[in-house]
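Given next, in structure tokens, is a single chain: the form predicted alone.
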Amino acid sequence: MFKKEVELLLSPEVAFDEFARYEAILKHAGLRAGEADFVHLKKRSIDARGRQAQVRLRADVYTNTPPRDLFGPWFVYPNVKSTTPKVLIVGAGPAGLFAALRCLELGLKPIVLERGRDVRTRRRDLAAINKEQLVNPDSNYCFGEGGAGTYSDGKLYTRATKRGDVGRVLRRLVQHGATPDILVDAHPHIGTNKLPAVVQALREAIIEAGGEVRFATRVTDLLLDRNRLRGVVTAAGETLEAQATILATGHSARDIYELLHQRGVLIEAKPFAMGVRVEHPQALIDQAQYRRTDRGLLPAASYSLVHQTEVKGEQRGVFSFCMCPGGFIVPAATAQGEVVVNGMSPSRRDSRFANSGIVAAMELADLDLRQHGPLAGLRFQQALEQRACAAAGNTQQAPAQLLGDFLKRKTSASLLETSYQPGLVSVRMDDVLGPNLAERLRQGFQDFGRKIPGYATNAAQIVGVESRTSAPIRIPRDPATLQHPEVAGLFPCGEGAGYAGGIVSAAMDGERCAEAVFAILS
């Protein structure tokens, strides 16, 4: 077997043509048509720093059969129908739903309660927000199967790649539907409207396995035996018992923080993030970015900007977060009186709207830790998503301001167009946001703007507002067992924990909990 790697530029028009593309890389490889068997491409991203933006493309060259593992071995479930020990996993996001398929592999049996609805009823309960702006407590943009991710926008780039193995989780959706695009660009994006698909197939996977998923169970109690955790109670009332019960409820389960405390398990305040998004014509951020006025078969335009603050002597990062080419603003409130925004893109990301979050980091000096201990960051958050609720009318269309004149202090006497589907309302960001956090986003947004051109105008508005950026609390666990250190068979798990942040992430968490469960109880 011969193999040649080879690493290129090309055009747009080549690169995202597949028999030109396919030229190229023979030529690049010295090979003519017919002298290669097959062409692997390893890598894509978009190089958009000199004055035309290429496309970066790396790629193996055999000119024989490729080896069978190339793409790695599918997943092989076995049957745990009858199997003991059992696992309870509560919560159906990538963090449970991963730590139930790798629960399969290692012969034990995952029961995943989820406290909001499958995929497919959960979008009737997405239509009661945008369209009647009634919140379901249970099944929203937060919660149901899937978790946070299948609604609102389905990124699977990650930094943790020392985490676990991105590939394996790459190769595991792709099994189950996702398109094999993922395992290529540099930033992979399946898009909302086919990760639904995807996940369902993962459910179908677990209980074909049998192993359980059932629905609308919320846990509402702990069985604690002195220190060890037992089972859960559902608000059904029925009682739950396993050796092992991995918690993977997700960033905004606030119900479970509040039980945790109230029944003295160890939780720990952290730092955190929030903000306002910000919504610009793609139009624009494409120009800026591609420096040319139409993007042609390029992708919707993205970026990623980080300014360092200092307000009254105290730094903090302003940056953003979970930017959304091509994509919509949408209600993530998980109930009534608050307003909560996040970003989604479809998979071919072309609304014709770009947004981003905004948020800065929120350090625990920033918080009220004498009154709500570790509490603290969850009541902040909740502050602040009241006072937006309020200053919009209490429904859930979200304060706003264009961001010309959020800079000014002035306040708009009209917004733009928007991707939001509820609704905007102008209102004085700043008597939303509060004197501080205003302030980190104002220096912030003044250094992009001098960063990308046309970005810091009243051809953009903010919207809010963004806190839900990640979990403001930790539950702890032992680094190496990854148990509660006070509470034996609890394992903390994923986002909702504070080990992870984003799909890949907490998908490889929900693994390594379940290969620590089966460690415990082998």
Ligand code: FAD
The other form holds:
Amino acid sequence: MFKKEVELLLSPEVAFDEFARYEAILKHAGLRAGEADFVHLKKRSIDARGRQAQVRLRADVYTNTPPRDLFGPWFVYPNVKSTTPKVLIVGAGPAGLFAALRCLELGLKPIVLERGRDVRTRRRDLAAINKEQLVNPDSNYCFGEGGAGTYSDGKLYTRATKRGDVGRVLRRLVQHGATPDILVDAHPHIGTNKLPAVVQALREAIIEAGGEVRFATRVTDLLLDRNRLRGVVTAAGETLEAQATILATGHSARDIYELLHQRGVLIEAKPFAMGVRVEHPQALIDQAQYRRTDRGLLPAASYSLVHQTEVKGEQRGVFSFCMCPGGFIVPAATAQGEVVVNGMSPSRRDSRFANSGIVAAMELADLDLRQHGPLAGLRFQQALEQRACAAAGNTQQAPAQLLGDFLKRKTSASLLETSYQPGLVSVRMDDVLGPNLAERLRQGFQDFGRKIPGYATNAAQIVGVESRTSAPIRIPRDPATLQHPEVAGLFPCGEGAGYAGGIVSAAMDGERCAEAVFAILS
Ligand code: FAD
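What would you give as the form predicted together with the ligand, now that the form predicted alone is on the page?
Below is the whole assembly, all chains and molecules, this chain first.
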């Protein structure tokens, strides 16, 4: 079978037109139309370094029938029986769902317990936050089926490529309805309009194979038998027992951190990051990145920025986080009395706004460990979120300031149009952030303004607070068995335990924990 690999740069107009692209690839391979049987696109990325942004493609050209499974084998979940060993999985985020699917592949029966509601019902709770300023503490942008990643941008790239099989996670998502483009794009994403159907398909696969998924089931206590976890207790008072419990409750499950601490289960404070979300007109970012006013067929442009700051002799990184081109800022609080912002985008990334978290690293030295012990980071986050809420009038309206005004320490007389549905209130963000964090962010923004023309001006506004970037706490685990070092049967998992930061890395960690459970039970 003849196969030739080609790599080429094309204009967006050719690259995004299926026929024109096919012809260009054949020409590059030295073939004429009719001389190839199949073109398999393997990689696609935007190269915006030159005068004109171009699309870089890598493809295999076959002059014979291509192999059947170009992207690797699909997944089969054998049906579990009533005698199959059970595994409790707390949390139906990417970590919990992928742990459940991997359990099924390994012949274990997953029972997934999720405090929130199914994706469809959850939508109503999101509408209540946006329109009525009401936060349901069990069903919101962080809690509910699919976890924090369901109503998001669905970015699927990770730097944690050594921690698992990224391709396997992506192929699983495609098998359950995600666009196959995610297997090709250098920076794949699904989009908030497409994610719920994928999440629902993952759940259906679990149930079809004999696993269980229970919604509105909040875990409130642990069945601890000296140094062994025997199971969990739910808010309804139900007791569930199993030899292994995968705890994948995410970084917003503060009650779980408090519970572990109260029950004497070792947890540790860890570094994290905090800051604000910045919103620009997407056209400004497109113009700066692509150097053309009309981006045409090119996707909404994004950016990734980092700067080392120094305040009072302490160096801290300030960086962009979870950039959402063509997206929306969303209210991601998990309780009344706090304001938290995050970002999401639809699959087409076609809103008029570009938003990104701009956050500063928080080290242990920035926290009051003496007073709050391992919960010090959580208390810091809480205080900032409550201050943000109070500053903007104790609703889900968020405090905001024009970016140019923030740099000049000037109150904004008015704010810009925004994608943030509950609305913005003009405040001096220094009052919300405190002097150290505000100064670090200011230094970061000043540097970013030098890198992207127009970035650090009053064409943009900052919205607070971006406080849930990563877990402020680690639930330790033995690197070999992935069990808690002091509590057998407890497998801390995913972002909440401090082993992931994003959808793909959380999913990979879920798979690893399922494998670790299998190793212990078999
Ligand atoms: P989570 O997704 O947080 O899931 C934990 C689950 O546990 C939740 O469903 C929660 O309801 C449940 N739970 C909590 N406590 C209990 C309890 N006591 N009992 C039962 N269930 C409980 N990452 C990306 O990679 N790309 C993105 O584009 C992206 N965008 C994001 C946008 C938004 C708005 C948000 C909030 C996050 C975004 N993230 C994104 C981050 C990403 O969603 C998380 O990194 C990821 O979801 C973590 O997965 P997890 O399974 O570890 O935890």
